[in-house]
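Here's a solo chain for you in structure tokens, the form predicted alone.
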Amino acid sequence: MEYFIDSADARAVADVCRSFPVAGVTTNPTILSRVGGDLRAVFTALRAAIGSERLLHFEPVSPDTEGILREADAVRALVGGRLAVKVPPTPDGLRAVPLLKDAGFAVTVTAVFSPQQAMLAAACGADYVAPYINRFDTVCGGGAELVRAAASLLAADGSRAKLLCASFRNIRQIEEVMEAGARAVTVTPETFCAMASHPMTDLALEAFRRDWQPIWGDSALDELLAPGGKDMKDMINKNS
């Protein structure tokens, strides 16, 4: 499973990268508009936050193939590293897929809402196919079923394209698309922390602390185990 950060906030992205297994960042025109400002600075900061080996996804705003290619080249000239160009499943977007691949880019076909769109994207050579789960759930219902159907067709075709699911309202939706066959998800920085949290985990950690402190107080293992460190017998007697 690949996890991407759905954000253009370089500081938040850097924080997530320090703690979680991150494959890269996904952006789109809406996400970029939220940070605003100098786009050169935004892209440069994102590349610095994730490094050159993680994928930086971006979406050209040009509707035609030629414009898509020009915008892709402009981003590569600015930040370099591994880049994934997001294109829509329109005729011009699909026509751009093999051309972008030949130019050395990874390609994600985005805003996918049907299994047939996913199959067309894969047939063109897309690396990722990105269904918008919550938007599909809101309008049609059954976002996980869309993923399951697309995953089944892609597997039957022997395709190497990965379903990269986006647009989530809650963690349960993320779990459902994983169960349905998604091989990548992109989520907000806040959602990473939520996925790692559980109240039962908090209770278990509190029990560990409660059992530890009467014997060893606030001392950590490196203090207790180091040669010449704190005398455990004295600490046990002191705390008994």
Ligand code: G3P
Second form
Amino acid sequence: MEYFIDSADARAVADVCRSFPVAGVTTNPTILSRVGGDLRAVFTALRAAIGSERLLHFEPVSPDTEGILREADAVRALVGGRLAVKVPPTPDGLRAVPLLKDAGFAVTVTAVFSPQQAMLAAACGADYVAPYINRFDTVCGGGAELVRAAASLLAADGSRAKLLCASFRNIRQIEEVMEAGARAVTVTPETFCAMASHPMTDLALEAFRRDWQPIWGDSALDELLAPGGKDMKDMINKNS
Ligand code: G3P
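Given the form predicted alone, corresponding form predicted in complex with SN-glycerol-3-phosphate:
The complete assembly is shown below, putting the previous chain first.
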């Protein structure tokens, strides 16, 4: 499974990268509009936050193929590194897919809401296909079923395109698309922490602390085990 961060907030992105297995960042015009300001600085900071090996996704705003290619070149000239261009499954977007691939970009066909859009994207050579799960669920329900159908068609076709699911409101939606065949997901920085946390984990850690404290206080293993470190016999006697 590949995990992407759906954010253009470079500080939050850097924080997530410190702890989580991150394949890259996904942005779109809406996500960029949330940080606003000087886009050169925004892209440069995002590249610095993820490094050159992780994929930086961006979405040209031009509706036509030529404009898409021009915008992609402009981003590459500014930040370099591994880049994925997001295009919609429109005739111009799909026409751009092989041209962007030839130019050395990864390509994600985005805002996908049907298995047939996914199949067309894959046939054009897209690396990723991005269904918007919560938006689909909100309108008609069954986001996971959309993913299951697309995954099954792609697999039957022997396609290498990966379903990169986006747009989530809760963790159950994420788990459902993973079960249904998603190969990648993109989630907000806050969702990374939510995915890792569980109240039962907190209770287990609290119990460990409670059991440790009366015997070894606040000392950690490195202090207790170091030669010449704290004298455990003393501590044991003191506590018995
Ligand atoms: O990556 C696509 C995503 O940003 C759309 O999410 O929450 O606006 O539906 P949302």
